[in-house]
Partner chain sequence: MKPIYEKTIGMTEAELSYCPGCGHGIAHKLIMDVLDKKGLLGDTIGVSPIGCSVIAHQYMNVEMCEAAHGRAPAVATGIKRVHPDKFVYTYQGDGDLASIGTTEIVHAAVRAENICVFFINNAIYGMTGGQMAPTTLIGQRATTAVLGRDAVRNGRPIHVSEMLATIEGAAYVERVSIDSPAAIRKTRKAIERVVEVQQRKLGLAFLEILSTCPTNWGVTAPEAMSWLRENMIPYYPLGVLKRPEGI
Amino acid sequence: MTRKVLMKGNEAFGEAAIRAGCRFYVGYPITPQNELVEYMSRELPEHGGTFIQSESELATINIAYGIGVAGGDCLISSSSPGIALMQEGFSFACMAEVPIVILNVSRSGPGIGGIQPGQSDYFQMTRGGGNGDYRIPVFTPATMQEAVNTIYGSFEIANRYRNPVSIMVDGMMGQMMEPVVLPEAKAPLAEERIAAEKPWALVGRGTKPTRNVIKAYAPNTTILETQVLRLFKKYESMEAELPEAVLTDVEDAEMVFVAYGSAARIVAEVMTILKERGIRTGLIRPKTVWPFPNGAFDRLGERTKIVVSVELSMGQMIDDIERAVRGRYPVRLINRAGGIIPTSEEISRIAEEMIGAYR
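Please output the structure of this chain alone, in the form predicted alone.
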């Protein structure tokens, strides 16, 4: 019999990382992810790991950069304003090809904003605020179990591509409690395994005839362009291999919702309400927002009249949806901002008004 454990989101995130073999965590307290910092400070040393509370988010990303360069599997976490401060470091990590797992328990903004949940970090996470041409995969789980599974697998993805990987959840998921099945614990990488599995890492020269060099600098334009082009070959592989979405009843739907994370949980109830009112609805729930699951929109049927994005922001996902739709359907938005969570009845009422114009 599979044993489920009732856990708070932020604590489940930390446990998933520990069970994935992560033995380094760097973070700085910020609501609504403080429980994760507390959990890792208590639990990670019990598993032979190293917990570092940095003096700032700027320090967090740069300490993690050093750990990644030495081959350590490192998790960092923060919330929206803190992630903003790390953007320069993300650019450096991508240029130097340093794997780091990043967790953003997002809140409302702009600026300091509020501590309530939000999804207004979509541009920040999918477009990036650091300089230059770089990309970071962004996963958006909608349930605690999915978040646990995503974090558990993210270290393998980061190491496979030698690139940072990010997971974006909102404050509601960080604070809620749900039963989860915890995955089997992996053995952390010992020094000899790091040398074998990460031959690029700076772990000492040993018997190698040459030393490794990792840098986020190119001495001339030709070398820099060559590196950027090589990086984008890697990003093309990510776009081919990583996009993922969950589709529900889209083939027969006249209205198809697009939502991720907590918003998708609300939409699931909206679909039940609208079905009782005679409106056929479907849902595309992106599990990755970069790479965006464009192919999922090719599954829409002939009966589809409208595509509706439901977001806890001012519509930051709309651009990606419109690219995926390619003008085949009108795209509309139902949203709240500022940390306000819409009710299922509120969304249902607006959706019913929207579909009425296309019937």
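After the form predicted alone, can we look at the form predicted together with its partner chain?
Partners and other molecules have been left off, which leaves just the chain.
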């Protein structure tokens, strides 16, 4: 019988990383993810790990890049404006093919915005912010258990692709408490095993015939294009292997909601309310937003009249939904901005009005 423990989101995220064998964490204080920085400062040294409180998010990502090039498994975390500061480093790490696990406990923007939960970082996380052609997988768990499992598995994914991997949860998930089953603790990668496990990492050339050099600069156009094409082969594999969505009642639904993270939890309640009012609804809940689970939209049938994106932003994921739907159904938006969490009743009322026009 596996034991459930009640943990605050931010602390559970840290524990998941430690149990995955991560022994390096770099962070800088920013609400609403401070409990994670504090948790790692307490717990990592207890596990023989390294906690670094950096002077800025710029330093965070670049220290993490250093840990990555040296073969360490590193977690970094921040919240929206802090992630913005890191994005030069994301681009750099993609070009240099350095694995890093990035957690965004998002708040609402733009600017300093507010510390209340938001989903207005969708473009930031899926479209870059850093320069150039690069991609970073973005996982969007909706429950604490799913977040713990995602973080636990993300180091393997980052190492497999030699690429940063990101997890986007909002401040609500960082701050709330929920029971979770913590995964089994894995042994960390010992320093003396790095050369064997990650033959590309910098460990000192020793007696190796060739030395490792990790670069993000391409001295000419041919080298750069070759590298970009190589990266995109990798991103193609990610697009084939990583997209994931949870589908609920979509085959029979006249109205299909699309929502991720905290918004999806509200929509689950909305569906119960609307069922009582005689409206057949379904839900596509993306667990990855890059790569976007386009295939999930092919499961919608002739009964579907409308697809509705529910977002805690002015509507960003809706662009990806439009692309996945390819004009087969009208796509509409139900949203709140500014860190306001709509109630299930509020969404239900708008949804009811919306479907009226399409029946």
